[in-house]
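As a starting point, one isolated chain is supplied in structure tokens, in the form predicted on its own.
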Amino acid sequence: MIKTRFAPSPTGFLHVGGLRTALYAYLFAKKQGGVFALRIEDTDKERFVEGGIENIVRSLAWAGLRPDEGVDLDKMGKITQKGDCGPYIQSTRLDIYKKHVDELIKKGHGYYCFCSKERLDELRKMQELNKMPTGYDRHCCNLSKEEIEKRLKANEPHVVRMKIPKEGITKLNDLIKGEVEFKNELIDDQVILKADGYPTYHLAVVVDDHLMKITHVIRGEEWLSSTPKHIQLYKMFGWKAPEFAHLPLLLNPDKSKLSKRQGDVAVENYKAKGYLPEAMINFVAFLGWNPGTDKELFTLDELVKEFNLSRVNKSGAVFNLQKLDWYNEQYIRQMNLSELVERCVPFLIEARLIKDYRKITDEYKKWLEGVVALERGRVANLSQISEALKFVFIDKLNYDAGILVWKKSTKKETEKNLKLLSEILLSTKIVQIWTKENLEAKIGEWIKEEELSAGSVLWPMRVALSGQENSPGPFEIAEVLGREKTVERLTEAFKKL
């Protein structure tokens, strides 16, 4: 059974790079009928952020990546766990790690280290000064059993290090990078148990992946240099190592590593801005992978069918915000209008343009569909909807009267056309059915009969109804405003001139 995992640290919001790692692990497992697990690696207590676990789970659920096994949230939003390989939160597995550390010490693959921080800092400075590889010098490796027991009995602060064999090489056949070799003499005797009794990432990840029966480890390229330490640990325990696949870095447009210092990197931020999960998943999937065809729009199920690690690039992938906008625009335009309204409502409520959606009638929902349709082809994300549609909801528009005059017209002609237009639209005999199609037909006939310039009528009409130089068409706006409000705004525009 193929089994992958996503194992983030709750040190803040879920990073888009983390979302990509989770997505690829999910796609790889699902394509082969396998299991996707979520484990939380929270052994770094100094960087732990309250609410980080909940945010990670919610962000994954928003993107459609629900774990088959591991950490989840119940209906009340409380942390829960499912599966028979738990617990899935590392801070609750300390006894398990201690047992395995003791095993390594007993086998001679691990040793106690009592070196102070000051000594280690001095050692590193000396190595750097002499242009030597930095790493621990095994000062405590050959302490006698009596000395170790004496120091432990005196409660001397200490860590446990793994004892790396210093001869030969460690090989890795990475599913993305290919064959990679590491000289053992350059691999540091990594700390595996810290002074506070917590394991380091390196020990915990190996123990957990083995006990949780993970067959494929898919993670970021930044962990490639740590992999020989992990392979050595598998050998020390006598376990079979999983397959490894290290994903290329995510880069800024300037080819620097994508980081918090250079813009939004949290999935939560994109969700708050109104990016659709379908668009985000589609965009993230293409950050380092391509299907080998010209097709760009994929559902999650389609990605499961098409995904293959062999088509993941070795080089870094540029995070192009314009491309994400393009994906989002496509999904906004293709989405069923009633569903799009449901997605827009939280943003309209936040902007105080509408009230609690639970009290909205079906008739009002239908009207909202027409309102949202005005801007669905003109926005890149849903947070822009509120600002773009504000003119529909406010009582009085505030704009410069000068923009009412079309470039080929005059103020006098504009006044005349606005007055006539108000009279025509007010007459239920001339415009009986208030739809954009009927409005366009009736006003078009009138313009033709009076031999008027379309621009001299429709430009001021559109500006009067929207208060903007750039807006949807006048007939679309008039339909959602209704007869009374349309005439009211045309009259107000006349007064402005």
Contents of the next structure:
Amino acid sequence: MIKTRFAPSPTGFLHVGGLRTALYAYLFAKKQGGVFALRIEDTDKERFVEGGIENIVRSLAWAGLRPDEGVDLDKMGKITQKGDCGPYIQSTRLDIYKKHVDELIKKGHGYYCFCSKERLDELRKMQELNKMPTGYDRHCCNLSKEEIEKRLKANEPHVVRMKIPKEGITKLNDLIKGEVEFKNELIDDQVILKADGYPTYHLAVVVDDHLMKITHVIRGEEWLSSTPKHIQLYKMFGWKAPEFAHLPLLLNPDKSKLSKRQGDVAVENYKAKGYLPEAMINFVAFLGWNPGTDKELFTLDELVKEFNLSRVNKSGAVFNLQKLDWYNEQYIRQMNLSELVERCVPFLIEARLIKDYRKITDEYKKWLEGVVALERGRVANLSQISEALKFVFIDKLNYDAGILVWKKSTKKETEKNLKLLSEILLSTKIVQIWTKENLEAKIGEWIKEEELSAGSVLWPMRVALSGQENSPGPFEIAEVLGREKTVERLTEAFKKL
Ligand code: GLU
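Could you give the coordinates for the form predicted together with ligand GLU, as opposed to the form predicted on its own above?
Expanding to the full complex; the earlier chain stays at the top.
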């Protein structure tokens, strides 16, 4: 049975790179009928952030990536765990790690190290100065049993290190990078148990991947240099190592490593801006992978069918925000309107355009469909939609009267046309049914009959209704505003002139 895992550290938020790792691990497992697990790696107490676990699990759930095993959310949105290999939060597994560290010491693969931070700093400085590879010099490797006992009894601060064989090479056959070799002499005697009794990432990740029966470790390329240490640990324990796949780095458009500083990397920020999870998943899937065809729009289920590690690139993938906007626009445009309204409501509330929750009746939602349709083809995300729709909701538009006049028209003509238009729309003689289609047909006929110039009627009409030079069409806006509000805005406009 194929089993993959996503193993984030709860450092505060889910990074888009983390979302990609989770997605690829999910797709790989699902495609083969396997299991996708979520484990929390919180052994670095200094980097722990309150609420960090919830945040990551929620962001994953928002994107549609629910684990089959491990840490998940219950119906109330609280953290819960499921599966036979738990617990799945590393800080609650300390005794398991301790037992395994003791085993390595007993086998001669691990040793106590009492070196102070000052000594280690000094050592590093000296190595750097002499252009030597940096790493621990095994100062504590050959302490006598008695001395170790004595120092442990005296409660001297200490760590445990793994004893890497110094000859030979460690080979990795990575599913993406291919064969990679590491010279053992360059691999540091990594700390595996810290002075605070917590394991390091390296020990915990190996013990857990083994005990949780992970068959494929899919993770970012930044972990590639750690992998020989992990392979050595598997050997020391006498365990079979899983398969590894290291995903290409994510890059800024200038090809530097995608960092916090250069733009937004937290998935929750994209959610807050109104990117749809469907678009986010689709965009992220293409960061380093492609299906080998022209098809660009994929649902999560379609990705499961299509995904293949052999089509993951070796080299870095550029994180291009314009492409994300493009995906989002596609999904906004193709989504059915009632669904889109559901997604927009929180943004309209946040923008205080809908003030009273009780107002959101079914009838009101129907009206909102027309409102949202005004802008859906003109924006890249849902917060832009609510920004763009402000003009529909506010009582009094604030704009410069000069923009009411069409370029081939005059102030006088504009004033006259707006006045006439407001009069004919006030009565039901010409336009009886208040729909955009009927408005367009009847106002069109009226313009012809009166021998008016279409531009000098429709331009000011549109500006009067939207308060903007660029806006959706006049008939669509009039439809959602209704007869009364439309006439009111037209009247206000000619009075402005
Ligand atoms: N805890 C590591 C991280 O934060 C996981 C690396 C791995 O997948 O082995 O990314």
